[in-house]
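There is one chain below, alone, in structure tokens, taken in the form predicted alone.
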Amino acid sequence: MKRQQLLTNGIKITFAILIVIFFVWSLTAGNFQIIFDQPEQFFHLFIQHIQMVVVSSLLALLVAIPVGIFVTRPRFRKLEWLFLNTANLGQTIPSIAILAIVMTYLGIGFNSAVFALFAFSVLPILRNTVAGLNAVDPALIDAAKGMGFTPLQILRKVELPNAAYPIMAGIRTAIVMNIGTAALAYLVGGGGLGDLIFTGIVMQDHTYLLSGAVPVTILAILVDLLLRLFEKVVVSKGLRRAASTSN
């Protein structure tokens, strides 16, 4: 176990060093010149990218977690397969195909991009919410019932805290995927850093390409780190240790 942990840390450190070397090389080689030459355009696209990710992720959270709670109630458990398979369509269908379908009905622009990202990110949150709630020890629920807890109190004080680790993992996965997938919003006129990436591809200009791709990568890594820190705040150390042991 200790050797495996050392190997994992070694891979992470090596990967981090390679990223730093690549970043420094790109910076000194002038590969981010577009950011310095056109800062207003870059920050406009950067803010568009953030807006798409925030709006679509919030919509996914507002839909996926309540639905996950709903289908894990004993009375509605038969509907679990229906909701999970419906959400699964969002990831079974390729991202570009989703964008094309959405664009047919919503036209081009920000709304189409947000809806496509929303469809793409519902499943990880919903699936982990359902898995986390189903994995709560029934003895804990029985004990809460014996203490006179109402169903709402059991959900709030027993089920959700014990399912917090997988739920947070699903949220983290969905948001980080959204940051990368949002680059495809360029294809439906949604803006974002994908404009720089696809312009670089079309013009075969690596300064445009890297000025869009590297910020997207850094943004995904930073958001992942922030969500991992937040996870440590909302999930108890005992639950995190139990989850890592079971993995």
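Treat the numbers as computed from the prediction; the structure is a model and nothing was measured. Take the two forms, find the largest set of C-alpha atoms that superpose within 1.5 Å, and that set is the rigid core. Positions refer to the first chain, counted from 1. First, how it differs from the form predicted in complex with its partner chain.
- Ala16 is among the residues whose C-alpha shifts by 2 Å or more between the two forms once the rigid core is aligned.
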Second form
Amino acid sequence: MKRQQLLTNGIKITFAILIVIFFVWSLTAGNFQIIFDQPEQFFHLFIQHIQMVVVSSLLALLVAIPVGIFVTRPRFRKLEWLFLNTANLGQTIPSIAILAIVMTYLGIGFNSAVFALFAFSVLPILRNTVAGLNAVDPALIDAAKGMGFTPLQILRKVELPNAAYPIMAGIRTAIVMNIGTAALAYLVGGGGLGDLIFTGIVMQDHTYLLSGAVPVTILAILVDLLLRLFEKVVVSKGLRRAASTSN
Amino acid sequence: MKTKTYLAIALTLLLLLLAACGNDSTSSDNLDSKGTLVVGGKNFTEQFILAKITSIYLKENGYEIEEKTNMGSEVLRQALSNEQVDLYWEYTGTGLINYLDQEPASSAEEAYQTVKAIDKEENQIEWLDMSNVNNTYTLMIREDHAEQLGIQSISDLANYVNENPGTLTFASNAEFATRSDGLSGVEDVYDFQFGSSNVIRMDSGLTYQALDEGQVDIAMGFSTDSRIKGFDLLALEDDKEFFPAYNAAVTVREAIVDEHPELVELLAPLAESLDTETMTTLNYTVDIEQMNESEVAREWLLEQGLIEE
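Shown: the form predicted alone; wanted: the form predicted in complex with its partner chain:
After this comes the whole thing, all chains and molecules, with the earlier chain placed first.
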């Protein structure tokens, strides 16, 4: 057990050092020149990127979690397949195809990009919400019923807290993926850091490519860390331990 | 026993089918062949058509042809240098700017003479006769909108933008928005500015659609794209001749020309008969009318009297 821990930490530290070396080298080699040459343009794109991710992720959360709760209520359980398959469709159609299809109806730019990202983010959240709620020990629910809890109280005080870990995992997956996928918004004129990435690809210019790709990567890592912190607040300590040992 | 018979029949049919598919490459397998040539092509409609025209024409003239199309620009050029491809249609501007790192030239003749001289000396690649197919950048506007605003040329556009700053939006791909011989160059030469928040970047192919659907006012495109015709768009006249010339010409390795010197004369009529308008029409028949590019190529060759029925 201890040796394994040591090994994991060793790998983590090596990775961290490698990343730092990469950044120092890239900075000195002028690989992020665009950020410094055209700061206004960069921040404009950066903010566009964040706007798309925030709006589409919030929409996905607002839709996926209530739907997840809805289909796990005993009375509506029969509808689970319908919603999961609909959400599945959003994931299985390649994101570029969704963009192209949506563009015809929502026009170029922000709206299309947000819709495609939304369609892409719903499934991981919905699937994890459903799986998390389904996995709550029925004995707990029975006990709560025995104590005279109303169904709403059971949901709030027993089911959701117990399912919080998988639900949060779904949210994290969805949002981190969303940050990367938002780069495709360039294709339909949605802006964002994808503009720099695609310019770099077309022009075979690494300065553009890295000036777009590295901020996206850093953004994804930071948001993941932030969501992990949030997870610590939301998920009770006992459950977290249970979940991490069972994995 | 019965299943075996069925299986045998099925297999025979399959083999026949396969043989039929392979017909293309074996049919010209006659004794007095003048040798095998590999014709290359890039990955867009115009190039499929040009490659087909060349292949059919050369096949009718007794060569065995292998086609290698659908390649990226850089990859195809590499393939030519590596002797995996013998000849393909390249654009003077692409050669000048992308492969030879030269300054862009807006005069077609100058661009052609420069690539021809440098490529022969440095890379042993020959540029055969230049055609009048000029697939250069163009700025487009919807025809009705052009009439409404009174814009026919880029100078008109510049005047309009200067008088009404910030009102027109522009769709561009990443490359055009960034290159000095793209948007910033046009703006310098014609002395106007769309303003960076009015320039919307998107995938190359979408600019036509965005313009057609009225989501932008002006868009960049390529002058031989059939959608200009298909969507009733107007390509603004480049009255100060800013955009570099991208004339199509066959590029071929010197070794192949040495081996088959007759190719120079043989291919000359193709270059002579093709121009931007013809090319746009051919692209239109394939892209919009959904005709097969082999048929389009064969029909055009017949029409021009370059091959016989």
